[in-house]
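The chain that follows stands alone, in the form predicted on its own, written as structure tokens.
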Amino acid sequence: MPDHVTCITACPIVNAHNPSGQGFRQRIVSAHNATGPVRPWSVTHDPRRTSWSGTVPYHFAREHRPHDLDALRALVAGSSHLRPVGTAHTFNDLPDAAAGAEVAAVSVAALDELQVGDDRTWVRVGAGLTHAQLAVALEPHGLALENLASLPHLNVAGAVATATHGSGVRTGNLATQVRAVELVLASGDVVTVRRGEPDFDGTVVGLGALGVVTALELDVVPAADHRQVVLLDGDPETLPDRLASILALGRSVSVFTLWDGSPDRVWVKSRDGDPELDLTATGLAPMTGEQHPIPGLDPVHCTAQQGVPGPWVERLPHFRPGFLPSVGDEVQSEFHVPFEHAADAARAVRAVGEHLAVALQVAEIRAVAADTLWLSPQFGQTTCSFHFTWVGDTVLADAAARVVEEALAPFAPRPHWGKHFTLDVRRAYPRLDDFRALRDRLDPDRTFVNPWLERVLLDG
């Protein structure tokens, strides 16, 4: 067993003399029978009841918050069913337990360490850190991530497990930054899977189905100032024809639209040393004053614009770390289509725009580069990604999402795993059977399976 699996003396169960050669789970059971329940972890008796937005109910019986790796291992090995939870920034029941079931949630927020690699090209990150916390920890080392999601409030491990992304035709989703995953299996054993190993591409975007992720090794780059500008597009009718060129304007580009014929706005983000922004023949013009992605909202929560230089974590996301991101009372959906269909897909959504108005707060279009991760929406394809922030009325949001799904059906959309969707995605992932086999091998007793996984991915 690798050195990093060796447990410290704080957990006597783990370090007990073990002449019988029992596995970790068997040792936990033996200790339980001999001495009664041993619980070297803290338990929250009032677990979270909803997602971050308040629009998705959770049904956990309790929530565990282990204080270290040994405590987590003991908890997992002694549990028949368990679901890992992060910052709960999901808009479906992916993290949830079945209603009425005695299933606990487990938070790894206490696992917040950072280790910088000797060559300064990678860092080891505790699974409890958010991207905002990681940025603070990286700052003294002069290091940064290549890309970030729209908001830095997300738990790093949760963002990776769901293939959450930023934007950029040459930039992959956040899971592509991973070079190694450490996780606790249902047995309580710790495994590390590294880039290039046979199981790696199936493990990174794991949706919490394989085990509890405890640490990640991530690629990093030297920190540099970034800038962003917001541009007005006064010709939304021709947006589909110009979409590919607009999405290639900068390192990270987002097009915000209401799909109602009103002017669109384009966020372009760049890093020091990137080519100067060339707006020739784009039809775009810089906007004056700070902007919020959702028209009419106060931009005080947003990261600085107007080309003002600043740290990567305060420019790549749309929202500032210390403020409420987006609206809060909302439902989100997102659908990824092959980039070659970007123009036609945009036309299809625009054609149903009037049916979305009652539910839509804003829509965002981005690009994400292809990868080889089995359950990534970008598996084998660069995508044009259509994101929708709906009102908090879940009935209206569901109806609107179904309209979009039907409009995009000819382009084989893949949804964001953490957003609201109703699509049958089982034929959209060529390596899904391989993922099922990996799950069966790592979690044969289905400790981490929940109704969402059975319904969406694993049934059939």
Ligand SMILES: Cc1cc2nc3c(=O)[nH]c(=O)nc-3n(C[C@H](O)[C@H](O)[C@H](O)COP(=O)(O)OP(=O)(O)OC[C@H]3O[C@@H](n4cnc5c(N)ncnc54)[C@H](O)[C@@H]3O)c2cc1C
Given for the second form:
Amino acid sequence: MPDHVTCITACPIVNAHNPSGQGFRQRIVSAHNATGPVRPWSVTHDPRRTSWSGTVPYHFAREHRPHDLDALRALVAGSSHLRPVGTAHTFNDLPDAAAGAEVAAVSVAALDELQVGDDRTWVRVGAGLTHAQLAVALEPHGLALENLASLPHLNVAGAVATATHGSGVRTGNLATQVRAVELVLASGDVVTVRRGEPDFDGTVVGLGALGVVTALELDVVPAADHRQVVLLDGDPETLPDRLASILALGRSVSVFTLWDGSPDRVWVKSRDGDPELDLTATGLAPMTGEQHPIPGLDPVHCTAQQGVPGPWVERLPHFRPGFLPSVGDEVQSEFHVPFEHAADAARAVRAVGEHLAVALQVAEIRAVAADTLWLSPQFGQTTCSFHFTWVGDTVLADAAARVVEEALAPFAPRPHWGKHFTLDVRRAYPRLDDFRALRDRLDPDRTFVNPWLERVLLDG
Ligand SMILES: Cc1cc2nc3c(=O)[nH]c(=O)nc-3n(C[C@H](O)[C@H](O)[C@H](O)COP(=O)(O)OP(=O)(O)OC[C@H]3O[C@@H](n4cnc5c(N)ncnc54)[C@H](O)[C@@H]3O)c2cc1C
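Cool, the form predicted on its own is there; where's the form predicted in complex with the named molecule?
And the full complex, kicking off with our chain again.
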């Protein structure tokens, strides 16, 4: 390691409530000035030009991939503006920099450690891992996460930062698996915020606004075989009446629909030891043959169905870890409404279904349990979550998303942070002012702010 970074390791790791950031930042800036812009402990890449889907242009001047925590601290302390980026699977400019602003992206992909807690109820995970990589690392330890999103290729930190979720009336979003967050503040100092501490509920769903997350401690459970079955709904017009009970049928339930009156498909995922699936009076019947969530597409990339047992990471997501889904040219939107409004909200979306058809590839309805994280869409409410995979035409997708937003307006929808929406969310989050105050304290010089954060959350 070059001489000019020696000071980094000598700097103390500080507590969130007593950051000594200024001193560290000044030392590291002096070190940079003395040695010029070359940072051999960090790799600088051409930046990503778009989101994963290709539908959102990015405006980064460059992208840094520090090799380790010390290099990251030096980079952050020496930067006036920076944006953390995970796997870029968001469908808006949340990770992006302002056009022409010479702002760099930083990826922590090199931080890929795994440590298993003594009592095997938690693990410490480097923030650079994807869920698929984490599953591989957990496998020899016989441990698993309680739930996953539909795709295992998402970066763990990026998923947590946006309250990404799977499904389950009794299962929280993936941010609720977090028991501690380690992050590098703009000062270059490292803080760890633990569940139960005053800042914890505001820090976990941080949207990249507070610092660069370097490690997470996550709750884990013993690994067990999982199964999934896909059921055909023979009476889609009465789906709203049955929706709440269908979503409670199993550990994780997704209803795939086109909102056009054609038969819906219900994916039910269970873990060894869960109660037997009881389809009596549900109107649902098992489908034969493997299915893709989008009707008519080849299910080759989908996780195995028809009740075949398999590892959690090959059943909880809809798509297999070893393959990328066949559709990438798409836009996604999702709106979470209080679970008690599931039926009325479903009727409202069904009523505008014909206006969605031109843009809709498939829609998915899930449930997510309530939590206490300030910027979680599930803050204080279990939700029924209405997801839409639109075509990649952003004009069509935007128009359709606005139709849904209007239809769901009576139910106070909270949008998924990482998907396309136009709603003003400021009044939807009772702890938003507390989040702003936390941001002001942890990032007083606005190192991590970007146009999305200013427009959607921080201004006004
Ligand atoms: C095919 C597909 C399927 C999906 N399925 C689901 C699903 O089932 N459920 C669901 O809820 N969502 C789903 N999503 C949405 C996705 O989970 C979110 O958009 C998530 O944020 C993606 O993580 P990422 O790392 O790719 O995000 P990015 O776009 O890279 O980043 C998202 C946010 O996280 C911040 N961030 C990233 N890394 C760090 C870090 N180290 N420190 C601090 N902040 C950081 C960024 O600054 C940004 O604000 C899906 C998306 C796609 C493309």
